[in-house]
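Just one chain is shown here, as structure tokens, and it is the form predicted alone.
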Amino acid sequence: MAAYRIIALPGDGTGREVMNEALKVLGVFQENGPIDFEIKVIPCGGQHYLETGEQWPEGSFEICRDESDAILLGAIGWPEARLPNGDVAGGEVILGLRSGLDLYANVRPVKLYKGVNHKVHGVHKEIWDSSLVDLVMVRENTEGLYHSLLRRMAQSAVGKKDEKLVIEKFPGLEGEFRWDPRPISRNGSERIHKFCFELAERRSIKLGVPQSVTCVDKSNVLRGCQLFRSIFREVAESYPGIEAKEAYIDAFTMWLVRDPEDLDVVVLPNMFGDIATDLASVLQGGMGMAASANLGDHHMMFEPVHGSSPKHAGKNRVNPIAMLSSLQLMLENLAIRHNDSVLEEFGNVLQESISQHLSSNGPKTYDIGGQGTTSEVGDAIASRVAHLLTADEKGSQR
């Protein structure tokens, strides 16, 4: 039997509700199929520092590191826990593990289902069809005004101490002030690119419809945009059977509301990925919808998009289908890692079941118009889980 080492990392607030139907449904595949997943659940974040005085048990950092195939996070954040720094406690797993694992990319899958609305309102066009609504942002996860950061996170989750930030004077600039270095590199702007051209290529193969990447930037200003660029068109030669699109950010926030039937793949810089992600949750019914991969070479960490919700916590009403779906990406992207076709069955079989209960007359949550609880959500989709591995089974005996 197959066996997969999961971390779970619940969070805090809504973070650890919708960690439990993730796991619920990891339990279902785990019944009803050849594979063994070893799930350890590692508490952290906000509350947790509240409660303890440590962010995550000392070494976990290591275990993610050394004892996962992939880990799951919840969500980080709690209103009044901060370190005495002023950093958000619980920076240090979110952030220390994008940087210390090199999780460069960022993927952030923007599908509209049947029977979801969308955000946008006062739209006429018929472009709402769920079909036509199904891109994929990819975001460098690890350079740009996040750097600093995530360097100092990196630098904590493993011991060692800040770095010292030199600090300069900027001509016209009096008084106090405050900067952020924006690197932009040569190697990380072109494996990213690679990773988005070649995502783009298994798109094409997995939806029959040939796919482009669009680069999105402000390459007209920004120097370090313009070696982002530059270096996406040096790539974009190598995959002659994948479009290559441009867009500057300021102008592509319209396009990507107005006209997303005309995106495929999305690339873009680290600061640029983290909003325009956001804003494009709206067209798939929001937060509550908003899956997210954080990929590198050697590991891979799979969370919703959303944050901790302190106001919704402990209610037992925030939607865990962007939980499940990150759950369906960490299932698709092992599969792809170690070539396991079962499961890239299971992938598929979340995928369908997402969608069929979407589509359904079952418990959806207040976010996309129900009055369904989380954990009647989870149930629901487990279920169909189930039903479908049954069915899977049965029709392989026949």
Ligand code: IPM
Given for the second form:
Amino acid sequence: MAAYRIIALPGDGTGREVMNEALKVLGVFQENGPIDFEIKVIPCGGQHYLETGEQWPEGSFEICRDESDAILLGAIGWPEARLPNGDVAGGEVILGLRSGLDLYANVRPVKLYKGVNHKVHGVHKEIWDSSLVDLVMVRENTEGLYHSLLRRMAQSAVGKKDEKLVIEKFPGLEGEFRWDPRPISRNGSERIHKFCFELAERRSIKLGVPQSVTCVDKSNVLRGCQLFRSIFREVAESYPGIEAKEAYIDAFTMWLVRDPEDLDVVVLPNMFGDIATDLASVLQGGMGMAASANLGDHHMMFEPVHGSSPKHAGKNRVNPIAMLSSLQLMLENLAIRHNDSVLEEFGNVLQESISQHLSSNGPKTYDIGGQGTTSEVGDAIASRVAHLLTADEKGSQR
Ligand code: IPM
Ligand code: MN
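Right, the form predicted alone is done, so what does the form predicted together with 3-isopropylmalic acid (IPM) look like?
Next comes the full complex, this chain leading.
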């Protein structure tokens, strides 16, 4: 019997609750199919740090690296849980694994299921009636990623010789400041672009519709983004069958909300991807629906895009579907990596169960307009999985 080693990292807050539902559903696959999932649960995160003084037990990184076929993560982050140096407690788990296991592709599907209200186009009337949108956005305009460019421009504007005037006119960083370099490399860009074109090729076949890849960056301003885009163009030449499109991140945010149907695969540098995927989740019904895979050449980790939501923690009310869809991505990607057709079928069964559940009258959580609890939704999807698996079984015996 095939066996897969799964490490479960529940983490903080609601991460623990949605992980319970994922393990419940995985248990149904285990009971009704010919695959053994060897599950090891490791406590971790900010709450664990507050309780024990460590982010996870010593040796956990090595276990994840050397003794897992896939890692499932709930959520990391808890208010006040900070390391003495100010960094987020639990960062060693989520960021340590992303970086330490070289999980270079953070894949975040944005899919609106039938039965789920699109949060932008689906609830206009309520938004208008209650004036929910009433805000002022203020952009700091002198520092951050733009600082060095502004400085270069100032120097060229007043003349390099007059350094004193430059300092007087543009005081820049004399006082206290923090500096976060934002390196973007040829190797890092090349592999993520290749990953995206290959994904677009697979999706074109699977969906029967030609898929494009859109490169999103700020290459009109930033050096790193210029490298990112020029390598995108180089890589695109090797995939003449896939349309290559380009956008600047600022205009992209508008297109994403206005015309999401024009986009297929989208590739973004890390920080822009972090921000734009939270925005994109709104188009699929919110963060309770957004799943992700962190894939490298040798390891993989799956997690919902949402965080630990301290204000909802312990109330059995958050949506477990982002976590269950992450589990679906795990089954799908393990199947590809191990060329395992049973796992592929498991992935399809879970996809179908989630989709059937959402268009049914079954329990839904508050975020998508229902009154159901986390565990009720998990139970409902688990029983659909059991039902589909036994139907499959009967079908294959006939
Ligand atoms: C995410 C999160 C993380 C990130 C945090 C928790 C470090 O926001 O997965 O999007 O910034 O990547
Ligand atoms: Mn994020």
